[in-house]
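Below sits a lone chain in structure tokens, taken as the form predicted alone.
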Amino acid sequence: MFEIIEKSLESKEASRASLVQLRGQKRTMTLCTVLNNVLESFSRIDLSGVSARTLIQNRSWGFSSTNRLKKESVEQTLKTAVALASASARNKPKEAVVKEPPAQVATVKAKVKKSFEKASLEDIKEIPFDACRGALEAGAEVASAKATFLAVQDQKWFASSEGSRIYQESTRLLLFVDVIAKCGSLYCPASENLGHTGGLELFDMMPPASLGKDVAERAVKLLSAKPPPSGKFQVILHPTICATLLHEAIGHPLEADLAMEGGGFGGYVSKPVMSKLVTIYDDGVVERGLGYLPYDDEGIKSSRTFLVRNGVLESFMHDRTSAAAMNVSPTGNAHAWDYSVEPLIRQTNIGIEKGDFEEEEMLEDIKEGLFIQGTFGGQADASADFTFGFQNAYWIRHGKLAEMTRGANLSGNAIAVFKTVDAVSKEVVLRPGACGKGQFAIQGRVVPAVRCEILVGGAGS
């Protein structure tokens, strides 16, 4: 692959551009879904190709891609990218300045203990079957149990006219379990997922059957639970719901493109925006994190970027263009789902640093509140306003967990909510996550439990 793309960098077309970035990729995706102990689908998809991204006259970007791994095809792709950038540059009098970091030469392979490549098709199929069987063992109330296993194996090559040559290799595994319990006309759903960058050692920590059973037992318990009341409560957000709130309502507004368009954090750099107990970062080199991406798709080396430190906004997540516009260094957050699309400013592994509280200490100061678990997704905007569903909660009464309630909704402004944080747990959890900002992405979350005030509403799931 390097031989193919490096020859294109030496071509006449490449010399016409101020900057050339070439990305090659080979990917294999394996997907297996089991519904109620019946194999629903089993597929393996291979894709490969090369993309060219060019900057002309320091004014305009051009982009093109091909799935033909031949020298002639890649050179034609580069020629097309140059032509597109040249046509666009005529209408852009202002220079498109980009930061010029040092060239990077590296080979990176994510750590694997139990190779997925060595697994047979029967071994792979058993992963969702085990999860489904575990769920159905929870009782006759389980009306539906679905398990989906996904493996994404990537090889990525990056070369630029600035001298960077980067090879990255990784395997990312995910298992999703969705269960619906039924009693009469009442249906209660529950779900959970596992995921990491690495091998099949993922299931040494949590066997698929155990995951399926845990999810199903929770769904069955919800049949006898009551919905929570509406109102503002002091709550403890379990890492499963904290991860969603962090990614959607805090993480996206901290992406520089959204911040520069007038997002909720725009104009607040170096100012307090949250509780002093909150420190938020993005880190592409968290081992096992689904966002383990040591170099981004502009050739920038990733490191830990502190976004909010002790409540004060320090930085946004940047690509090279936004970094130049704000006169800061790029943070390694330019990522594309695959070779066929341009990189966007994306989170990698976004996290909240651990605090000083044990769970019992977080509970003991609450006279009446909720311990909220699980997510059913929702929506948020660049101003950090959000509405999310949660799967279940437990009443907290006089510092003790009491009865379970069904899920409902959380809403508010995440900046305002995080100003009320008065406790952060000592334990942090590595969570899997996904994102649909323009393109699909698989990412990680590193989250503790947090205690805060939040608005709860809705009639329950």
Contents of the next structure:
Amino acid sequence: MFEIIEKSLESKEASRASLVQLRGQKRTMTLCTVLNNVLESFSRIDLSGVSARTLIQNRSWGFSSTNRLKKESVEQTLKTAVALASASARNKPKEAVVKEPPAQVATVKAKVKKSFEKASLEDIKEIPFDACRGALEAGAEVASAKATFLAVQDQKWFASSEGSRIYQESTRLLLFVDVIAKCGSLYCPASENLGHTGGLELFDMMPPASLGKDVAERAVKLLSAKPPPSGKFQVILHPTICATLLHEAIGHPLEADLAMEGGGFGGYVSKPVMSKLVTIYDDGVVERGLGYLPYDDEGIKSSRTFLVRNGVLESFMHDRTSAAAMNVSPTGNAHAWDYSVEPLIRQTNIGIEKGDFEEEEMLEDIKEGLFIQGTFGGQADASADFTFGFQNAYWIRHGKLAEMTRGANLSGNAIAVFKTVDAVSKEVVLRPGACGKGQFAIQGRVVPAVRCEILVGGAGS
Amino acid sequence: MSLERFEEDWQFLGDTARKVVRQLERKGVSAAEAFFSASRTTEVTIRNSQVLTENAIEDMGVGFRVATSDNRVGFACTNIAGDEKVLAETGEKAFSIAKLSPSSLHFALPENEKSPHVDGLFDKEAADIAVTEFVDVAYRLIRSVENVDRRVKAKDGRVSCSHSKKGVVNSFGVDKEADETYVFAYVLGTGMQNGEVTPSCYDFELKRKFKLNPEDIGAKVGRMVVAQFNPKPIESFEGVMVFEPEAVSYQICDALIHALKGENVAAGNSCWVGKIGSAVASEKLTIVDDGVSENGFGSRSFDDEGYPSQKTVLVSNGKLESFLHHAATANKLKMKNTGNASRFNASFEVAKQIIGNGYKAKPEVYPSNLIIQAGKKDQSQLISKIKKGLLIGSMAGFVQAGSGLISAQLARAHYVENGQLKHPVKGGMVTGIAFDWLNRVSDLANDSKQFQNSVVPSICVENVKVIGSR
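Compare with the form predicted alone: the form predicted in complex with its partner chain:
Below, the chain from earlier opens the complete complex, with every other chain and molecule after it.
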């Protein structure tokens, strides 16, 4: 691939740009979905392509991509990117001076124990079948059990006019289990995902059948649970739901593009913004994390970036343009979903550092509250207002877990919620995550359980 | 890429895809299908009062679906569209996957039936607009948002045009191709007042021609932001809600679509299973799917399996008339195909979002233009009758699959008392079951708006529970 893309860096078109970033990619995806023990979908997706991103007069970006993998189409793509960047260059008032980082020449392959490539299509198909069978074993109330296995194998090439040449290779595996338990007209959904960067060792830690069974048992149990209450409660957020809150409502507002010009964290660098017990980072080199991306799509090397330390806002997540605008170093957060789209400021593996509390200790001080578990996803805006669904909860009464309730939504302002954090668990877990900020992305989250106050939107009392 | 080159590549891909389908037929498959699609997209994105980037993206590829005589089905796709050998191998790959797969009951592909002509889906001019015009529209959007009030900023936005092509060939004689253009202009604004950021407010236009009204969209967004200044928290109460089109198109339509989708009906996950002919909603509600409306953003001559598009009455004065189907769900449920196979719908499913759409995806049942028939009154007349309630512009939060449970944050809402808008609402949620709300629709306004796959007005719903943030 380097041969195909490199040559155009010497072209006349390239010399018109202050910076050229070329990315080539080959991606193979294998998808297998099983619904109620019937194969719903078994697909192979092979994609490849090249993109060119150019900066003109140090102020204006243009981007172009193609699925055609030939030297002349790469040159044509570069030419288009230069023409596009020139289209608005004269309208751009500020110079987006992007500091030149040291050129990176590297080859990185993510660690794998049990290679996915060696698995036969028959082996692959058994993964979702196992999960589905496990789920259906949970009882006759299981109305629908769906398991989806997905492997994303990537080879990425990056070449820039600054001399960087980076090759990265990774395999990411995911398993999604979605169950609906039904009794009369009552539907109770439950779901759980597994995912990591690596090989089939993912299923040594959690066999698909056990995952299926766990999810289905939870769904069945929900049939006899009451709806959750509504109102403001003291809660413990299990890592599954803490991950969604962290990513959506804290992570997004900490992305420099969203923070600039009036986001919820805008103008608060070096100021206390949340509880002293909270330290938040983003780290592109967390092994096995779905956001394991040692170099970003501008060729910047990833490392751990502290965003909030002991409650004090320390940094945003940056690409080279936002870093230049705020006069700081880029943090390796420029990521594109694939070759076909331009990099945006994205999270990699966002995490909360572990605290001092055992789970029982977190329960102890709660007179009446909720232990909230599982996520149905959600959304937040730049001001950190959020809503997201949880799958189920347990009442906490006098420091002890009591009966289960069904799920509903949580909402509020995450900055306000994180001011109320008064306990963080000792244990942290690595979770799979996904994000749809204009483009799609799969990412990791490293999360503990946290205790805080939150608005619960249940229908019960 | 030049238009000629694009057309040349397309011709080659179509010819080769047809060849591969014939080769597969000779190898003894019982059904084979090639779905090929291509797009040339130009877009300009807006971020923080500036044009962020200009992009040009081209893509072209083909997906093969192959079934064996005992209904084992496989799918494989590629975007290496210019290589005959790769395309043939991809067809083979689909076949070998099929042979490995357990039998999938009720697989079906449509037969060849004549598709209607739908006007206004392709505009040659739009397909070749210079990027400078996009930049011009983008700056006009930014200016018109920010001209409303100096506290308002254009945070995000996009102006784009896609020239897209699709083709379907199958072993039952379907062989169809179509060109379409999709034009999109969108801007999102927020405002800062007393150190507080307003919720995000946005508006957009979805068109087939490059005839946009950036000043109207921008000014509307600016005014929406200003209307959010000085919000106040509210108490919990039960009252009358007017959901504006945006709120209807998102959570309420999602619940509707879930109940109407053939796959969910077949799997028993739709709460409307067995209810055809029964009342499922207020008499005020009539809902149709119209795949053939002129200029409709979701209109098309044929669906993504090559079956003719049509207009289907789904709910008539509250009574359920039909579900939505593609070939396989119609076959399974012994109902008529409604031409709703879609490979381009926006899915919330993570795996589907990772895979992508078009030639990369197998078809799923989805509405083309889901139309909730508008009422005759202005929105203000609906509001004027409310004793205590909310005007809800936008809600955040998903609908729970199947059950229709909505517990959504009030992202943009006004408190209404004695027919008057009192103040914007700070925080708070609405909660209830979408299907119960549909039974309590007391009126609809005449302000229908086109979304990607729906056209909906404001609707008025009685007795909705609001959770206050006070």
